[in-house]
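So this first bit is one chain, no partners, the form predicted on its own, shown in structure tokens.
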Amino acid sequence: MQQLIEVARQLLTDKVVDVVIGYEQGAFGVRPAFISDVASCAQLIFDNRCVHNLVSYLSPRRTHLAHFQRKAIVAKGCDIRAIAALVREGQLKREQIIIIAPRCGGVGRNASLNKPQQLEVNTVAPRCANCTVREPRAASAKDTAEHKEILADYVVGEVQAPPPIAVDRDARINALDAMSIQERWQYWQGELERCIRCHACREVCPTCFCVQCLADKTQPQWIESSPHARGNLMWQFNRMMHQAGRCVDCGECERACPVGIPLSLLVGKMAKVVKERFDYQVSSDPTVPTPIGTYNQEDKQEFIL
């Protein structure tokens, strides 16, 4: 995308930024890059593989690229939703980071392709599903004062066709509620079960930037560290806790997931009960604070006994 390549050079070339941070070509597929020198930015690539969210990189617990004072993103219209939470929560200030939005066919779900592949239904993410941010909105002089959404420095790239429906995820939801209160009991523990508790969700998560998370906390143990049933649980319960109201479903914790557990149908849930009890949805707008950060006297009540 010589449009990337070209802006990303402008910016080092007038050092407007220290860093850009996007993706290149690695040798098991795509992978992030972190591109500080105008040369190197030739390597800047973006197409159906680029499937991670880059904006954890942005999270202050990324200490390794904290000497980097100014830096820019390539951030798809959906990313663009984490930037915004990071603002929301007090980690990130607007004017610090440059954002390259590129126009977005749809990404798939292997990252890990040497080249990019015709998505399927089967093949697409399941965050493709039902988006309304693939053509990423640039800031211009007519925006005034009082429009809040995050909007992109750059939009780069042609206009792209949209990618397959992917299978409905809360078709998928709606079958688990459809169940016995047992019969999700047993699902969840025979899924949780297999957590090797190696936390690359919470890594990958762009709105998990505890300096200290509970679950390494051991003076006192909130939560047990040995990969077991009971533990598990623990982990995954609090982690979907702490992101209600909070997740961007940007699907990188199922994504990052070594053994495959669905954890993108907990924060699909979790997202439902959110808008049903507090009419609240995940947005680009930095001032509309999340459920958990405030008190409505309005609020239903209902689930507190």
The other form holds:
Amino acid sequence: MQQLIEVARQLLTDKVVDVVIGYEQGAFGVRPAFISDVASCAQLIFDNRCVHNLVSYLSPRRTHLAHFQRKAIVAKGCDIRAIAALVREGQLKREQIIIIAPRCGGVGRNASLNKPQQLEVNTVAPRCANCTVREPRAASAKDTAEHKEILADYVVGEVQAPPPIAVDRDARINALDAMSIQERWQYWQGELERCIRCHACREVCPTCFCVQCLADKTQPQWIESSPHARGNLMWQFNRMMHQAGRCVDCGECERACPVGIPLSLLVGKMAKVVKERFDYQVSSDPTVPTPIGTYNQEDKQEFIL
Amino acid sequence: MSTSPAPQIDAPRSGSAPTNFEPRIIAYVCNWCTYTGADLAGTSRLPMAANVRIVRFPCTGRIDPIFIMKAFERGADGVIVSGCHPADCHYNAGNYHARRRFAVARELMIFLGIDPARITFAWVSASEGNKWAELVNETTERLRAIGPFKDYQALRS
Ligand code: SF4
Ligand code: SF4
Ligand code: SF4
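Mind pulling up the form predicted in complex with the partner chain next to the form predicted on its own we just looked at?
Now the complete complex, all chains and molecules, led by this one.
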């Protein structure tokens, strides 16, 4: 990843940024790295274990990096959609951030491997299926004001072969849709029973940036905080209501969940609903409003008497 | 609404046979249209089932779908959500925003295994006292047939 290291060195040497947010080899696989001195740039890596969506570190709720004024971030094509979400919702200005986008051949689900391995159908991250943003584009003089999508400042690395296509999530969602109401209730109760209310699904999410989360409120307490069935259901219901049309489908919530709750089925269902009802699809264009933040007088209302 | 607790409903009556089961229904309504419509139904002495308890909001835009879940959590068997018809909102667009949120919430509830027949969404204007009375009676009848929401009430807290 010589190109990546060189770009980072240049940005730090020229004092364009104070920190480069990227990936490094840790004791157990790949981990996020915050590089603020030129000498450490050599630690930066990018390979198919770099599944993390580092954009979470840019949301203003995360104060870890608040002492750095200017930041550069290593963002895959799909992660740029999360940057767009923060810009769309007024949490970040495009010009506050330098985007270093690696060319991507897909990432695995497991960041903890000590070496990158060939991706297989069962090990590739589901979001890589049919990815159209593997080859990020750098902004050029030609696409100024007209171009609404967020483009990279630097594109690094070699062109990569496409990843294998993961097991179809839509098929799993359709299978759930085909169940009876009672069966679905049983299914989700069985899954949510394991939830320990660690709120890792919230902490890892780039678009969960509220300073005070409803789940932490106790007067009144809308969401019971003990890890029991009632509160667990309310927690995911609330999280999904707040993510519908805002989620960038990075899959980080499911990856972070320590007890393996299939949260990607919930976010996938929400994505389908906003697509079908409001014709909304997540993109790296920050000028498209979120569907819940807007309305259309002609919206379907077949369920309202 | 900011500091008042979520609706508190009596504990389920134990041992009620399905035949004489009386559903507990919470209605979330907006102040300007449906509440006034319900008032009209009352002052017009329209016969209505006594199963519905109304919670009044400034606007449907203030009715967070989590309130529906909270009603179930506290023992309701069904919920009615109602406000001004499209184009009639006192605040111009509150009901349009609410409609999008309700649409998503309803599909999410269905996906989580909550029977949508337990929830009635409606537009009732200030002059539609009849529609309100019908809605109350129909919803009550429907819930009598579906029975108590035991699954939710049995969730461990
Ligand atoms: S979704 Fe695309 S850009 Fe993102 S990790 Fe997968 S292949 Fe790479
Ligand atoms: S809800 Fe999950 S998939 Fe969606 S943006 Fe947040 S972490 Fe990513
Ligand atoms: S990450 Fe998993 S266990 Fe933790 S709160 Fe979220 S769903 Fe529950």
